[in-house]
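Encoded as structure tokens, the following chain is the form predicted on its own, with no partner shown.
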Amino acid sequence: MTRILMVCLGNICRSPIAHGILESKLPSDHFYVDSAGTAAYHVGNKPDHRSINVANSHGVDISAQKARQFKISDFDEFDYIYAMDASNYSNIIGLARNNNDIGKVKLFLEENPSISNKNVPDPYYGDLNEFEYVFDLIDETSNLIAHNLLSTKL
């Protein structure tokens, strides 16, 4: 089973959306998708209500997710670790124990060559339009990731 982890700051906006979208595009008998935050601000909480609403409007249910903090053991448990922005990437790399750990970590948008800014914007302080934009950006990139994974893993 291939295991994929999506990581943002608080694990209530971007990474839960990415978790839900990618999970919906991959067969659960071959892939496991999860999400985490680099900070512990929202541990145990559901995703932001705006993330839940935007995802629901696109047929993706993320309401059962619970925020958790990224931990060093995630390097052992996951094959791919996607950071939503450069700050999250730096925080994750700062916990890496070796080059094998580092090799598992990528910026999520590195998988999308058509996008020049490789940081998924944090919609937390924005309005619903920003959550919608983030959903679309993550959905487009998740299509590419799912295609690549399905063509190489199955």
Second form
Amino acid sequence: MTRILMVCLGNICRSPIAHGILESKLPSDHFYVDSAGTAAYHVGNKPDHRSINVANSHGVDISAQKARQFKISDFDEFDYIYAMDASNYSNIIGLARNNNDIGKVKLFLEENPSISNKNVPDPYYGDLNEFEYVFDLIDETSNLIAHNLLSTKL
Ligand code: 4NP
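Please supply the coordinates for the form predicted in complex with 4-nitrophenyl phosphate (4NP), as a counterpart to the form predicted on its own shown previously.
And the full complex, kicking off with our chain again.
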């Protein structure tokens, strides 16, 4: 089983979308996908209704997800930890215990060579267009990640 964790700040806007999309592209008998936030503000909450609606309009159901905070044991539980932006990346690296932990953490958009800005924008204070843009960016990048995982880990 290969285990992949998506991480943003609140775990209610970006990482739930990334979690739902990547999960939908991989067989569940070989891959486990989860998400978390570096902050605790929204622990226990469902994803933001705008994330739920945009994902739903593309056939991805994220409504059953519940926000949780990233924890140090996630370094042991996961093989790949993807940060949605540089600030989340620094927060995760700040919790790393050793080089093995650090080696698991990557900026999500590092997997997408056609995107030069490596930060998935935080859509929390934005409008629906921003959520739609974030969905498309994550979907395109998840296709690349899924392709790589399916060719190396199956
Ligand atoms: P996320 O978006 O990190 O993509 O889940 C945010 C959600 C909530 C807040 C910030 C970003 N907040 O400040 O409460």
